[in-house]
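The chain below stands alone, shown as C-alpha cells; this is the form predicted alone.
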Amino acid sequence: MPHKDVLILGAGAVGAMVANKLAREFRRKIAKGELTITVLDKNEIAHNQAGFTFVPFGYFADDDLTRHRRYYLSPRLKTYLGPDFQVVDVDLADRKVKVRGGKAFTYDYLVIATGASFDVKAVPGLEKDLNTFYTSLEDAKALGRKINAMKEGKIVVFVPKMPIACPGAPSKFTVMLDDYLRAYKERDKFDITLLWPLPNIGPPAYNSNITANLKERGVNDVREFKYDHVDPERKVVVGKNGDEYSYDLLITVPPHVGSLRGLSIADEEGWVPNDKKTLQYRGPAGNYDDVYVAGDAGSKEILKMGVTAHFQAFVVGENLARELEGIEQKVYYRGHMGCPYVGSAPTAASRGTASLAVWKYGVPLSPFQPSRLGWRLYRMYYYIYWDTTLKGLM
C-alpha cells in the first residue's frame, strides 16, 4: 500500500470519532509507516457543548463537560493542538492547508469538521447585553447566577434566526427554566416569553409534544418572529413588524456562522457545502470526493445536531476506511437526525422525564411521549460521552 495521509480538521465529535475509528482499525499499517492520520485544532480544550443546557440549574460540574483534547485522541494520531493550528486557508486543488502558524498541511484525504461559530454582532444592540448557554461553560455559569438572582420579572427566551446547532436546546432550556422557578421562586412572578423563528420546533410529532408542553406552562410562545434589534437601554427586543417584547433578562441564542467564513471553499456564511447523502465536498472550489464535510460545519440545509454528526461521523469514517482498502462501494448518510425531548425536569417539584427523538429522509418522527427512564438514560449519556462516543465505540 503506498503512503497515505488523512487530515482532519476539528477535534470535536465528528473530528474525533472519525479519527479514533480510523487509528484503531488501521493501527497495524500506522505502525508500518504506511498511514497517517493527522488532526488539526485551535483548542486545547474539548467543552460537551451539548451539557451547557443544563448548566444553568445546577446539573453539571465542570469536570462533567470538559477534557482536554488528549484526553481522548488515540496516540496513535499525530495531534496539532492551540491557536497555531487554527485553520485559515484550505487550497483544494492543491490538497494543502495552511494554519496561523504558518505550517502547511499536504494531504491524500481530508475531513473538515471545524463545526461552527456566533456571530453576536448579527443582531444589532445584541452585544451590549448577551446573556446566554450556548457561547460557553463560564457564560451558562454565569446565566444561572442571575436567574438565581430573580425574585421577579420578565424573561425572554430569544433565538434570531436559524441554523443553530442543536435546535431543540432553547425549548428544552425553556421548559426546565419553568420548573426551575416553579421549585425555587414564585412562578407567578414571572413571565416568560419564547421568541422562535420558524413555525415549528422540529418535525411534526416534535412541535405537537413542545407546543403542548409550552401552552400548559403558560410560556407565551412566539412562532415565526423576525427580529430587527435589541434595544439594551430599553430592554426590549424589536421586530421587523414594530412588535416590542420587553425583558428583565434576555437569554439569547447568538445567530450561528460556520468556523471557515471567509475562506474560499466556504458559503458566504461559513457553511463549507456538501453532498447530503455522501457528505463529500459539492462547493463554490468544485466537487471534490476526496474531501469530506460533516457535522456543524456542513451545509446549512442539513440540521445541526448531536445525533446528525453521530450518524455522519461513522458514515465518513467507514468511507474512508475503504477507500484506503481499495473498496469501491459506498455507505450513504440517510439523513439520520435526532433531539432528545425534555417534558420536565427533576426537581423537588416535578419529576425528570426526556425522550430521544430520531427521525431520517423519508422516515416522519413518530408520536412520542417522554418518560423517567429517558430522563436518566438522557443524563448518563453525558457521563459515557468522553470514553464511548468520541473514541467511536458507539
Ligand SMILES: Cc1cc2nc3c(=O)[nH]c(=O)nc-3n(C[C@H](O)[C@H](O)[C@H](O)COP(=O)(O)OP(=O)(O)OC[C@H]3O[C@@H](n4cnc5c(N)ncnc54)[C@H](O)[C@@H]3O)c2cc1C
Given for the second form:
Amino acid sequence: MPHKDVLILGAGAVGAMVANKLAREFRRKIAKGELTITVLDKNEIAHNQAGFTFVPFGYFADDDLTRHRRYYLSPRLKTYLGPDFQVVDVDLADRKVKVRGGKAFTYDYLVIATGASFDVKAVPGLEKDLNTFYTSLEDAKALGRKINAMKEGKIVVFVPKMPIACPGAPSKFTVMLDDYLRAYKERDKFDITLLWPLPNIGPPAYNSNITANLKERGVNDVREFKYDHVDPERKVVVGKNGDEYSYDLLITVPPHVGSLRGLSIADEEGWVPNDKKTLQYRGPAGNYDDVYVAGDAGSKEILKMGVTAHFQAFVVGENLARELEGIEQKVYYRGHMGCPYVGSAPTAASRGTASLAVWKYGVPLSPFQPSRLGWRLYRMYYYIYWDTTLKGLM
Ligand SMILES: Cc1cc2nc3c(=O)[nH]c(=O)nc-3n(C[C@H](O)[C@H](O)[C@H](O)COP(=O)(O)OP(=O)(O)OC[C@H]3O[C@@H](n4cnc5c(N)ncnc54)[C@H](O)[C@@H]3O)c2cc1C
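Let's see the other form, the form predicted in complex with the ligand, since the form predicted alone is already up.
Next comes the full complex, and the chain you just saw is listed first.
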C-alpha cells in the first residue's frame, strides 16, 4: 500500500476519538510505516469542559477535569502540542496546513476538529462584567467564589445568542444554582432570572421538563430575549426593546464562534461548513471529500454537544478506515445529538436527579423523567470520559 497521511487538527473530544480509533485499528500499518496519523493541538493540557457547569458548586475538582493530552493520545500517533502548533492557515487545494511556529503539514486525509471559541465583544459592555462557567476552569472557579460570597441579591443567567456548546448547560446550571441557594443560603433573599434567546430550551420533551422545573423553583424564565447591551455601571442587561434586567451578579454564556474564524475555509463566524450526513467539507473553499469536519467546529446548523461529537467521531473514524481499506460504502451521521438533563442537584437539602436525553434527525426526543440513577451515571461519566470515550472505545 502506498504511504498515507491522516492529519487531525485539534485533540479535543472529536480529534482524540478519531485519532485513537484509527491508531488502534491500523496499528500494523502504522508499525510497517504505511500510514502516519498526525494530531495537532494548540494546548498541551486538556480540560473536560462539559464538567465546568458543576465546578462553581464544588462537584468536580481540577484533577477530575484535567489531563495532559499525552495521557489519552495513543503513542502510535505523531503528536504536536502547544502554542507553536496553533493552526493559522489551511489550504485545501494545496493540501497544506500551516501552524504558528512556522511548520507546514501535508496530508492525504484531513480531519478538522478545532471546536468552538468565544466572542465576548459581540455583546457591548459585557467585557467589563464577564462572569462565566463556559470559558475555563479558572473562570468557573472564580464564579463559584462570587456566588458563595453572596448573602442576597439578583442573579441573572444570560444567554445572548445561539449556537452555543451544549444548549442544555445554562438551564442545568440554573437548576443547580437554585438548589445550592436553597441548601446553603436563604433562597428567599435571592432572585434568579434566566434570559434565553429562543422560544424553547431544546426539543419539546426537554423544553416541557425544564419549563415546569424552573417554574416550580420560582425562577424568572424569560424566553426570546433579544439583547442590546450590558451596562456594567448601572448593572443592567438592556434588551432591544429597551427592557432592562438589573443584577447584582451577571452570569453570561458568551457568544460562540468557530475557533478557525478568519481562515478562508470558515464562514464569517468561524464555523467550518460540512455536509450534515457525510460530514465532508462543503464550505467557502469548495467541496472536498477527503476533508472531514466534526464536533463543535462544524456547520452552525448542527447542534454543538459532546454527544454529537461522540457520534460524529465514530462516523468520521469509520469512513476514514474504509477509505484506507479501499471500501467504497460509507456510513452516515444520522443526526444523533443529546443533552444531559438535570432535574435537581445533590445538596444538604436535595437529591441529585438526571437523565440523558438523546434524539436524531427525524426522530424526536421521547418524554423522559430524570432519576437518581441518572445523576449517578452522569457524574460517573466524567471519569469514564478520559479512559473510554477519548480512547475511542465506545
Ligand atoms: C460549559 C460547558 C458545558 C457542556 N456540557 C456538556 C454536556 O453536559 N454534555 C455534552 O454532551 N456536551 C457538553 N458540552 C459540549 C462539549 O464539551 C463539546 O461539544 C465537545 O467538547 C466538542 O468537542 P470538539 O472536539 O468538537 O471540541 P473540543 O473538545 O473543544 O476540542 C477542540 C480542540 O481544538 C484545539 N484547537 C482549537 N483551535 C485550534 C487551532 N487553531 N490550532 C490547533 N488546535 C486548536 C483546542 O485546543 C481543543 O483541544 C459542554 C460545553 C461547555 C463549554
